[in-house]
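In the form predicted on its own, a lone chain appears below as structure tokens.
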Amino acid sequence: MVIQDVSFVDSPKNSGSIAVGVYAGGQLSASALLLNDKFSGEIEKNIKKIEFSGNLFETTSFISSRDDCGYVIVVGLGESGKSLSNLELQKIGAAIYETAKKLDTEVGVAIDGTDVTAKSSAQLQIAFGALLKSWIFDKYKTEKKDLPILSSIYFLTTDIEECKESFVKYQNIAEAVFLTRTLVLEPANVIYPESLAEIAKEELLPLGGQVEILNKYDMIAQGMNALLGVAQGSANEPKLAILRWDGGTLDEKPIVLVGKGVTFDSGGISLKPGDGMHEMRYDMAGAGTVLGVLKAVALNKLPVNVIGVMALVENMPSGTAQRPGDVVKSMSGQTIEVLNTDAEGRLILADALWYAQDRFSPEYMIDLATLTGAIIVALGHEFAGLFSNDDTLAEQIKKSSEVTGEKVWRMPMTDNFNKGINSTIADMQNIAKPTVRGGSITAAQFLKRFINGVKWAHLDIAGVEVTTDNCDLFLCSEGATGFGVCLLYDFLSNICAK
């Protein structure tokens, strides 16, 4: 369920709520005190009457005396004069969206970019915002009853075609949060590695691009028996998916995306506690935000030459699973020692990240995976670790988690980490020795010896993909994040600006 009609307009409706803006202080907005003096002074009355504060995205509500209106909804725009970010608006959009869920069917937003200190995009801002967090999973509940009502949006503004025009970009990058946020949801006996291959078809041949699909013998082939490894143990066969956009320059070299998805994870022999098992159907996130970017990046037709490379897989415990102390042959030629079948996302991304790099030449190569619970006794829930071998990639990725509020923080990697996953029968394992901590550092350490001269980034996501109880930094609801779509279209949007 998302708002289904997000519209602009230079008028209020007779119909339906209204929300505005009110500084620090209780101070009214332009826009509202426009309103204030069509409802007879009753905004200002109420804000005064319950000593609202105006602190940034703070919100209230009442009920409306007038017959045209049902609720007036009052969000906080922090200090008067001080010009606030587009991920502030979109946060404001969220806040409104947050409030008038539950009171109406339709709300009008009288919040422009005078009352805000901002350019004239504020309302895309804002709209945006609100569309990212209206969106829920419902697909599952045949009781609706407890669901949000708001369904449709509207926003005052006198750039009326010029704001219907560029929010389409906004639109089109919601719809692949969206993709993302469903695929991470959706249990796994609906995403499994074909299933997952076959949606990658439906999403982005439609729409320009390029879809290719490795089965079992085609891995075989190319000598990829890390990740076969991981897929042995389950009836549902291993796919790799090679998504492609090319909407740069022949000469241009593509931005390669590799994302993890282990579509259900047991931990194999190695079998996970039952508690909580039932989440790891999450484990496919880097590979559903892989997906989402490319599908964004397609929609909004950006100039830029992207491959996404999703290694699909579930890890199952049978008569067939890969065993701990067995060893295999990566496709780089490296051997590695698999010590605990549960630490398998390495192992997938291992034959990913060199086939990719090995195929493409590519400018940069980022990953993401759900893969350690370590970056989470690190990060929490609020920061994805970020990995990288070269510093000018690292500070762009930063540079857009700033801008998106998809935050990541970097962490360090070093011989000693490295030496920390070292063999005694191969070249390396896949757990790093019982004396060496920091988990997410020794699993990037790992992925690192499969990088061969790419500038390269690893995020582990496995703090982020879905919100907890106790924190929801992100512009969406209960449930999966999307986390990586925005950061990454930004990113590549940067890069086309250049």
Ligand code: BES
Second form
Amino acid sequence: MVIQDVSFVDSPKNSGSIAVGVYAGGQLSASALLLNDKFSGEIEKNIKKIEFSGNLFETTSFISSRDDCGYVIVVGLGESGKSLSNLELQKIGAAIYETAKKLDTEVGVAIDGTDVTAKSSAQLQIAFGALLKSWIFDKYKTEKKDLPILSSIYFLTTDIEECKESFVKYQNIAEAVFLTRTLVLEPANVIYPESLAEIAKEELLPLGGQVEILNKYDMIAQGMNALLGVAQGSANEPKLAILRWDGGTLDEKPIVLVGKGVTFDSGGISLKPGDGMHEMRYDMAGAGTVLGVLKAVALNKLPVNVIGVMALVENMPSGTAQRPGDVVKSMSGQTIEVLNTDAEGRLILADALWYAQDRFSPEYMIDLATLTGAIIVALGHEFAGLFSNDDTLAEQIKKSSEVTGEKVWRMPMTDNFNKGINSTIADMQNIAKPTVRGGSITAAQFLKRFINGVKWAHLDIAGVEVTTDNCDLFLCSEGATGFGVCLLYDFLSNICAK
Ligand code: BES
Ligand code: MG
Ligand code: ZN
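Right, the form predicted on its own is done, so what does the form predicted in complex with this ligand look like?
Every chain and every other molecule in the complex is listed next, the one we just looked at coming first.
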């Protein structure tokens, strides 16, 4: 569920609450000054009384003495004269939303252009932040009343029409983020390879996107034995969903996004411990993000050619499951000794990456995968690991990440880690020798062996696909983050701008 009504109006309603901005040191912003006059000085009086700092994102509220206003919500804008980035504006929107939700009040946001950068664009960013923050996953709650959510929020602006028109783009991006968040949180009895591939069709076909689904036999014909080996223990058959948005010109090479879509990762015969195993329904987050990006791109009709490849399998132990020690021949022809069936993400990606570059000759290929627990040891729940064989591509991803706030940290890829996955009986093994640590790097090196001359980046998103206690929760509530959707949308928009 998400906030129902985001609107832009030119004067406050005679009910509900109002939000204004105050700079560091308690200096009132222009709209706060105006309102303060109208409210006989009560804003100034109250922020002085509680010694409100005005630090960025800090909020306070008090009950207004006026009949036409419930609460006045005050949000800190930080140093006056310092212009705020889009991300900061979004976080201000999220902070206002949270405060209003706790107070259970409709709110009009009066942080106008004199306070921040360009007026309508600032309001759009604040509204976008509030919208992203408002999403909660309440589908399976039969009693929704414990879950407070605001039904409406409005923004005061002199550019109503312009705001309305421009906000559609942000609403579309938010919708795509919500799709990804939903897919990640949905349980594995609802999301399995076939159902996720069907959802891709339902989502993209009406928007003019194309979806092609390879089944098990198509994959056998392609020689995708690394992927098939992972899937063979499950009653749910694997699928490879190929999503396509031809927004660019015919001669433009596509950007290919590949997502790890393990709809449930039990570990297989190398079974995971029971504690927390349920969290492995999130192991399709890479594929969920790929679908989210394609949805955003299609909704906003970006003039770029994008292909999404979702590698969809379920990793289960059974009488037909792959055994530790099995050797498989991947589509690339290289052989892999499967020493641990829980290192399955790299096996399915090996074939998906090979297939994608072989068929589509991409300009860039970017994969997203909840690949290793080791990346959480390295970067916590705050950064995704970024690996790449191309500095320019890595820089572009980093730049987008700074714009959207989905943080990435570039990781090294040196040859010693690569040697650590040489096998005694096959071309490689799927886990590194015990003496070679750095599990996220050896996993990335494994993927690199299936990169055939294309510019490639790999995002290890284990740890950032869902929220935890100590993560940067600013733009999402508890549950899934939708990490990567805004980032890759920004990356693709920059490609269009060139
Ligand atoms: N899906 C997991 C990685 C993961 C762990 C994602 C925690 C999110 C949170 C992956 O398939 C896996 O099991 N990796 C193993 C690799 C190991 C066997 C070399 C891991 O990280 O323990
Ligand atoms: Mg695993
Ligand atoms: Zn996994």
